[in-house]
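Presented as structure tokens, the chain that follows is alone, the form predicted alone.
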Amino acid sequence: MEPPKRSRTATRARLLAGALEVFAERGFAGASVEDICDQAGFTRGAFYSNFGSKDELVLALFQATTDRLLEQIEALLPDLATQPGTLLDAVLGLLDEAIGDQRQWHLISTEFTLHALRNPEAARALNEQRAMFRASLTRLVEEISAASDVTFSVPPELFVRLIIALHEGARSQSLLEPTKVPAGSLEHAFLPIVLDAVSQPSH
């Protein structure tokens, strides 16, 4: 029999999963809780018992989001010393490799910002969501500067701000015209402009 801590945790997944496919395909607004456990195959008393509402379960979307990020971090950092690499491949990299799907990201993501910014409780929890990934990115820029001897004229911060800034803009371009606008082109074209002109080496 399936230990019964090992069961929530497959069943709060599944639920992740059926929320990613109906919010992508219905919006946030339009997803019923009713919607998400049809998709994942439980009740709603299934949903409950794991989340307290549709913004919990977001939330926790989001939060997946930043635990992928952490691990794919610490996988790095030991091999910093030795092979630093580029500083932007870094970040782009795991940015890409956290989200996975970036139309259904995407979708999901903007909705949520756009509810948010209509209701003062979810842009807080969002904003603390937010503060936790940048922390992590901000932590892997600090890491590589170092190890690459490097110096930002700003705070490493609102450096990892402007990349994710324009890796989300860039990424609605790209969706809406991806032969116009690569994935990614963007970003390789400009960012690497915007680091030389805040960074210089420490020696």
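So that the term is clear: the rigid core is the largest set of C-alpha atoms that superpose within 1.5 Å between two forms. Numbering follows the first chain given and starts at 1. Fair warning: this is a prediction, and the values are worked out from it, not measured in the lab. What changes on going to the form predicted together with another copy of the chain:
- The Cα position of Gln72 differs by 2 Å or more between the two forms after fitting on the rigid core.
- Relative to the superposed rigid core, Val194 undergoes a CA displacement smaller than 2 Å between the two forms.
- The two forms, fitted on the rigid core, differ between the two forms by less than 2 Å at the CA of Glu142.
Switch from the form predicted alone to the form predicted together with another copy of the chain and give that structure.
The next block holds one chain only.
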């Protein structure tokens, strides 16, 4: 029953986990292959046996984290859609709960975004992932608003873009000044206002 001590998938996983850690600390460009191997407890031999290059690892890491995130979201959606509470709580809850370590996630995802802004190939992949992410959020918004008999004066898709923009901008401020801007404070201060302004009871 014990999984073999040396399985390809296990070392790949440990290398990916190590890369996540190291990339968050030093960035994609700042991290050497050796750094990643150290973190994962391997030597470069293991690395090159599993990946062709650092770029290939970055791509694999992106896919892995992306898949995991979308999975987690799909798992959380049904609960949030049906459970009591405001639309806002549901949406913000999803954004937070689907992510483990906010700081690490922000660092990595910003790193990915920068990479994408410089690399059309990566931009396509990232935009695809973000589109799916927005689709999930949009679905959540639509379900909840339907259940509570409200309609929006703006397309939900656009509203979701707003939430994401605000959330990302706010997270950046929170991480830079944790004491002055507690996590979530900006969202909680303004999203209710927006929500109130764009929603109307349907009868």
